[in-house]
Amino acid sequence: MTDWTLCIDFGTAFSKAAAAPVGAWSAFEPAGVRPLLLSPDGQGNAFLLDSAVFVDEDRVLFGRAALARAEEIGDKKRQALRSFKTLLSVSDLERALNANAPATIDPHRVFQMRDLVVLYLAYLLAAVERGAASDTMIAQGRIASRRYAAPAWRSGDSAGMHDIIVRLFGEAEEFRNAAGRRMLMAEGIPLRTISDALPKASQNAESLEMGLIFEATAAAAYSSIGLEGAASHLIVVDMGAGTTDIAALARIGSRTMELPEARVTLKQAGDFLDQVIANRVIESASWARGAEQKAELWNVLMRQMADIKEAVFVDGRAVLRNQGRSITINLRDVEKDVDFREFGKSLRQAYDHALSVVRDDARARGRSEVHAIAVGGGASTPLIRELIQRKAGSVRPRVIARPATPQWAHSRTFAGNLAPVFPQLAIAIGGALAPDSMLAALGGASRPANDRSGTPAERD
């Protein structure tokens, strides 16, 4: 009976998970990674899972359904709850989960922000049980460790708010032992069994044994996996939904330390360019003059938005249609927007900084090379390709452009349906990947803090 590892990646937008056999840093088989499907429905792509939650009168949905609710109410003065780690990321978590939620979130008034973040992360553990319960290989033996990506935050204490964090993992646990079978129904969870189980749960739950990685060495993991020689230096772009991160990390002797000079985050990213197309379509589109035609066209939009930002940026244009009307949009009239540009520009700023860091690092100790990656949604899209490849090959230390997808993940045992959403589950794959000597934090407590986060890098 095999035992696996499994990694949990909740993003801003949507949330991931895989397995990988426990030992698989030593002793790598590709077909031994295993993300999941969390939204089996035939609905996206089945590795996602909408990171979302909407209070309506009677109940509370998750997931797709909660987005699917939130757009059919079409009302301003309500809203789905996204943005978890957003939230996490707070300097002062305790004081943000006790806030009780806007009303635009909650009209009823009942619900503390950590009452939904526990509400979605049972709905997540739910679809993970399900996902590793439909997987064969899986099912076959047991999970045996669990453990969850985060940024190394620059505003707190990643590790430091470990403890707060496996606690709303057990809390989630018991309310959705309690809430069995309706945890994943769409017609989501009435407030009355709400009411009855959620405090029942905080009372009796006990903090969920997991893990913490950090996302850049999650990544540091699924690109060094594989390798004959993995590199002693690297630089990871993460563009997600709401925020784009950029870290680093040194490779010294049997360990590897995240450099926290380099580390950046830009509140811009994938819901960022979401807008400047969205704007740059309705500023194209002059029949859409009046606020409600607008407003209609945005909504249009987004709900495309997908489809539109794929075609824009892998195609070079996309086309719209509406109410018996065509909308072109192209790549180049993205590129001019001015918002585009001073993205770009800080973007390109935030690199350079964290590159000269991690090359001065590399350079100290002698080493020749700069590895740089990209992973999140945003990973295949040219202002980061491009971010990624314009100082390779410069001067020693020489920085080189790895691929979002390593070799790995075309090999014919995925069938082809790894490799195109690959830098979307890349943390998930690499935290299961990673060893135990890789983690921020282990079980339920967290190591002790230090300026620099030391991981072991070599293989057990």
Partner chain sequence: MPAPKSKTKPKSAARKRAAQGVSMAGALAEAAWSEADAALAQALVEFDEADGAANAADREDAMARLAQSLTRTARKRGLSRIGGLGESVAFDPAEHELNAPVAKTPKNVRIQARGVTRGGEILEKPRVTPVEQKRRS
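Give me the form predicted in complex with the partner chain now, not the form predicted alone.
Below: the lone chain, stripped of partners and molecules.
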């Protein structure tokens, strides 16, 4: 019977989960990588679970049902709660969790943010259990350990944040057990059930045994697993929607640690690029001169922005149609934008700083290589691709750019089907593959993620 390690990645828009056999790090087989089917309802990508909670008249809805209901109502004053990841990343987490949910999210004014997070996590845990049970390989074994992936906490108190989050997961597990099968029903959970069961769940719960892995470390794990010459030092550039994070990791002996002095966070990322592109189009659209026309064009652009951005950054141009007009957006035009150029400059400076830190550490330990990897939605932008390929000269330690999708994801086992969806599942997969020594906190006991004690210098 195989023991499995499970990793949950709750992203801003979607949550994902994946499992890998315990010990996969030292005996890697691509076939053992098992992303979980969290939304097997035949609508959309079944591996993605919408991160959403909607408080309705007499019940709470989750996932796609929550988003559908919010859209059906179409009231600007009512919205689904989606920003779990942002909430869980704030420096004063306890205070944020104890705040009352705003009226736009909870018109009854009965929930604190903590309650809604616990309810969503209960839904997520139920979906994860269903996904694991429906997997032919996992169902024949058992889930031996669980982890969740998170960005490196910016407050620096990794242990404190971890303790709060495993407590939330514990309450969620308790509530899930009380709610049973209703947890995954499209009609959601009645408010009366919640008001009965949630306080009891909070009282009776114990922290769930879960490890914490930083997203950068998960990226390092999926990027370097199975490589004979895996580098001891990595620099990871992660461009998400709201921030671009640069982190550096060093593997010393069996442990992986972050080099905190290398960490840089820029407030410009995917959302900023959306605005740059939209502004360039509106500036060049001579026919959209009135405020109303500009607002309408802005909305059209934002609705299609994911596709537009991909076409601009990967193919060099995007063509779209609006009110019978054809609009072309070229990468060259975007690159001329003053704000974009400023962002590029800041990004290069931040990267050079982080690279200098990681190379110094590698050099001091007699290591010969630093691997550079880009992750997140912005990994395919030329700006990021060019960045990680810079300084790839012959000066030691050499910097080697790793592909965003690792070679093993193209294994024949997956018949070419993992690679296209890999970027979305990457962090959950990397978190499941990583050995315990790469975790920022082990299940139960916490230790500071950047604790560098007892890590003597080693040479290749």
